[in-house]
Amino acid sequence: MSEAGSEHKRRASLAPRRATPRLAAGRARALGLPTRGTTNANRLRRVDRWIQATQVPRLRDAARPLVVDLGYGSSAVTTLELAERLAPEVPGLEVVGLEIDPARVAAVADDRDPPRVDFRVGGFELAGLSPVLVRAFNVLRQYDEASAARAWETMCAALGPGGVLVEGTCDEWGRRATWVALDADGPLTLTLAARVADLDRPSDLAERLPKALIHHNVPGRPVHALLQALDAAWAAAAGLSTFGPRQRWTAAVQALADDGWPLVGSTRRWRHGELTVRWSAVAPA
């Protein structure tokens, strides 16, 4: 090899490699990184109730009502809960839990009940499935913003016709959560949800914002303005605490609606400690 060629090879070996999400070992099609795997029974009840309230018609109208639960963790409990909550309302429901770690899939073999409930190895590519609904919770916290955006694109590209991705995060007990609903064209809405009795102020939910927003919660950005407006409305409704935190939350959310924030969905969801706003109102500038 020439001296010039040797120098080129040496420099190439020293050049920093671009960080990208790696593939799971031995699974060339399973895109992503394993999560910690922690989970608890009823942890995802808030998002599941929202799915029941808003997405059941979509599933009923589908020729094949297939739901993917991505990254269920070390236990199948939240996947099984999702199936139990949706099955009575969706004839022919199929729920497939995907995990990038083959050991976790093997560990829940006794919980399989195909086609109603099944478990497979898979990641952001959704194991080649074309689901009507994907629930992907607590799977993007370890990624940077750009990598999380690529994961969104990959999952949305795999959706079936008219499909929706619900991606979010929650605390270990499911008392505080946020999630984004997306279709093939991108984000649609942001939902904030909490056990409001545990909140000092609504902006406590900021630590649970999705990766696309969490670093944009600074003055001058739309999501910061939303949380500040909600805090102000919460403070103004303090007198309603006598009647309970749900009444206070409902009044605070109503104040945001009155101020022109583009809230969507049934007002009945407010009593469950929810607020859903159009993505256009909080999208990073």
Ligand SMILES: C[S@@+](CC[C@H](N)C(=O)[O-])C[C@H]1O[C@@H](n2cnc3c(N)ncnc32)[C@H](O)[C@@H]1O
Given for the second form:
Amino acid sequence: MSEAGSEHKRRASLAPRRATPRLAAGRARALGLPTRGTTNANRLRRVDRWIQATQVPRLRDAARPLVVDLGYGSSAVTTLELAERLAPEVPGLEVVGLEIDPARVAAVADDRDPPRVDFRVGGFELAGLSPVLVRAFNVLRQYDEASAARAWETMCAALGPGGVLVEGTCDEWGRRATWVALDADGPLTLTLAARVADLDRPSDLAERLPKALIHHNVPGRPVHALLQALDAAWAAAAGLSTFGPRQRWTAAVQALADDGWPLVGSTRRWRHGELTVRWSAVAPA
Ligand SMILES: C[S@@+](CC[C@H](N)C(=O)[O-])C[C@H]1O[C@@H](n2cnc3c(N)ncnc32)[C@H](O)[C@@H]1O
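Following the display of the form predicted alone, present the structure of the form predicted in complex with this ligand.
What follows is the whole complex; the chain from before opens it.
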């Protein structure tokens, strides 16, 4: 088990399992451990576009449209981008970046502009906040699978009513990404998103699967079957390459839908190099 994993396990075992502590912001003990802070401008554009396309009604309907960006890393850039992307569509939007590393919170003091954008120390308990949306990107990759599962539980228990957690992973420049959307009852969907021009085959995304799935991408497991089916459909659509890789991706995703894979959301998302599938189709057995 990694250092972060064993420490989180130790701390999690001290905390009540269902009833996550709901201490006032600033008093909550931050759950988790600091990890590498790597981030980059525009790295999270794919998940942000998906959030814009699918989560704005949820935020608009909320009495307090509060978004948490958990584990923003060594600079404020992706939190500020999330706020800039959502603010025009969500009146009264508040975005709070949480970091478990106090030095990283101190380092972004000049970027604070509360209540529009703020930065605080916090961990999986979400610092006592009750957000409508949590984006946690490239945070759980550095924990072991069991710790990541407990982190899901802790974050989902802290969500506000009707809230959603979007937890995922991407490469350094955001060209390959995958994420899981969860609500208080558990995982809902898995999304794959890529700059499809860079893909040899869709299963190239396997290395970016969330912690909950990455060790289950082996023959006989559902997520492996999904990636294999997508590779086969991608190969069968090779003739469409002359019209561009997005056309080829769209045709491959359509083939999966035709084969009965429970795809979710607007087919327009496919043109962005995306695919969203019901969690039940990929959940580890
Ligand atoms: C790789 S950076 C990701 C930065 C940014 N989200 C991105 O995707 O570019 C991971 C950050 O998560 C922070 N982190 C790790 N565990 C955390 C936790 N339990 N709560 C809050 N932040 C955490 C680390 O300190 C680190 O700064």
